[in-house]
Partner chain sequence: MATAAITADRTNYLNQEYGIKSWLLTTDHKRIALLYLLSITFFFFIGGFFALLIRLELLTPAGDLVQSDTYNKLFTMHGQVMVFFFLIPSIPAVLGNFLVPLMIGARDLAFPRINLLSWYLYIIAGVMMLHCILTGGVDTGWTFYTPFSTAFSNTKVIEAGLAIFVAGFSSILTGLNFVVTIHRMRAPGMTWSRLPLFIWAHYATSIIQLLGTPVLAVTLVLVVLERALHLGIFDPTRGGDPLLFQHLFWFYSHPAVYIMILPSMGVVSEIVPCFCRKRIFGYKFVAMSSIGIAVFGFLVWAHHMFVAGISLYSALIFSILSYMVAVPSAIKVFNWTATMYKGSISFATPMLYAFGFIGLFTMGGLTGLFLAALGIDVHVTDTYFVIAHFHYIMVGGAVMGYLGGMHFWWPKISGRMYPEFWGKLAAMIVFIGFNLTFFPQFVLGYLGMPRRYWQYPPEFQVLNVLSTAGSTILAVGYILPMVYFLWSMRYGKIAEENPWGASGLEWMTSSPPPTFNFDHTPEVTWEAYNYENIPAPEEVAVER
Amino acid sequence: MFDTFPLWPARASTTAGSVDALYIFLVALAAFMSVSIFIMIVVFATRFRRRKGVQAEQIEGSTPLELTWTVIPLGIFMVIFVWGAVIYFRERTPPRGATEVYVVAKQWMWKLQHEEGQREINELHVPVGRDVKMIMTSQDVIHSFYVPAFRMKQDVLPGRYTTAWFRATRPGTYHLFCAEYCGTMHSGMIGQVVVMEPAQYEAWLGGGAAMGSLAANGESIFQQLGCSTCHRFDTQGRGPNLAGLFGKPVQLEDGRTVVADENYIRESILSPAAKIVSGFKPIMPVFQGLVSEEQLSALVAYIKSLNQPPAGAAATPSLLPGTKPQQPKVQ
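Taking the form predicted alone, show me the structure of that chain by itself.
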């Protein structure tokens, strides 16, 4: 019954109900405290108003009273903290195997690309009942990806990736907004998320122009930029072996250990001298300004795909011409 209420958008994701429950609890608690305080002010002002023979009793000290107004508020605040933390960590931890969509925000539009290669502007098609992970970056200023019906909002920052995920539970078309003021046309940076039945979604995927998967496009860019010259799948490369790299710890020359996530791969492409892998020289050229955000997304998708063996093949990744089969080695 709340779907048509202006201040209560439709609940269309798995986390929407839990977010609403916490919000209702906070509003009810605030209302209860406000009414209680107001009532006490009126009662005490009336009962102990200035008149002869009526005076408030001064309490010099009361351990039970002190414990009461310390323990009860502490318990309430801990409930709010734990409840909010559970929702927060659930919203910030994408499930394994989620469908990935790369998002590039710019003044004033959303550019989205699916793993299968389909590209969209200001519109996102997703299937109902499937986990979708958004990997987002900005081309210019700070934006914010906000879908009220999913109760999700994530800032999109220039120079790095941020992630968010959702699982839509109801087919339909839902509003997409930018929730961070980003310039004079901020109010026009809107779009929609179209949630479809799985069969309809597969038909939509098959109806687009054949552009190749995002990882395949990344492989093509990888070859065009000459990356395969140094990043080989054997031990002869002048750069680290990228097979099986994503998600693994990487030992750096300065002794630190970092995890090879999307931001690490992005930084390694744009500013390779920022984190030098142990055992290698800083000879990689800087690609800052030479590759677009869309090309970066494709390169990241390709490197991530090297963790997965090709369908019907062994776990060894596809080899470059002139190389011998080796066990994948992460450096």
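For the form predicted in complex with the partner chain instead of the form predicted alone, what are the coordinates?
Just the single chain follows, nothing else.
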């Protein structure tokens, strides 16, 4: 029956089941409450319909009753709140070690890039059973990345990264919608998420043209733009050493401490004066308008990759001057 007249979309992620469980609970609660009120109204309307010689009985009200129907709903509401919050918390906290996909949205297209370097448009291929974190930004207006089968939605904003994650559980092809109105072809800004068995996915990855990983791409941009002249991998550079930076707290010139996440790196490239690292001079040029969103994604991926120790070597806390930066880890 549910095939011809479904009540929910396919469940294809680890969160889909828990969202549906709360949904079904709420549908049951809502049905119970509205049916109860409906029955009460029907019963009262029949039993107490106007009859000759029968007067209404004047009742002032009842404080105990009022308290009852204040406190009990409030209690039920708190249960729903906590239940919904737990799901949200999980949905909004990407697990460590998730594979990252960089998304750039524009009117009216989704551009996606895998860590491995594969680029896709309006289509995302992912394997079953792997955590995938989306790092998303928009080139123009606000969009929203929505995959109903994953019960996942996140607005995609210009000028910053927003993130979302999922772990697909069922192979198949699912809708990808833009859920935030974005102009003329908003309803055409759709695509699909293709969930594949891991082996198939590896084959698909291998089938693409070899264009190097996203981080390697970022490294060459890093060289081209001349970033490497100041951001050296020693203590002699005029800019901070970026090795091991990602995810760490950074002491700023004005005394604040911020965590170096994707948005910090993004901002420090586009408008470096916004946050000056303690001990450095505000000499970096502004890159706002000079690098594309795709280049930014690559740069962010590259700087993140600098956290990984070089293959085969033990952890090297500080590199010697002139050492080549490490190769990014390929997952």
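As the structure is a prediction and not an experimental result, all values here were calculated from the model. The term rigid core refers to the maximal set of C-alpha atoms that superpose within 1.5 Å between the two forms. Numbering follows the first chain given and starts at 1.
Trainee: Superposing on the rigid core, does the Cα of I76 end up 2 Å or more away between these two forms?
Mentor: After core superposition, the displacement of the I76 C-alpha between these two forms stays below 2 Å, so no.
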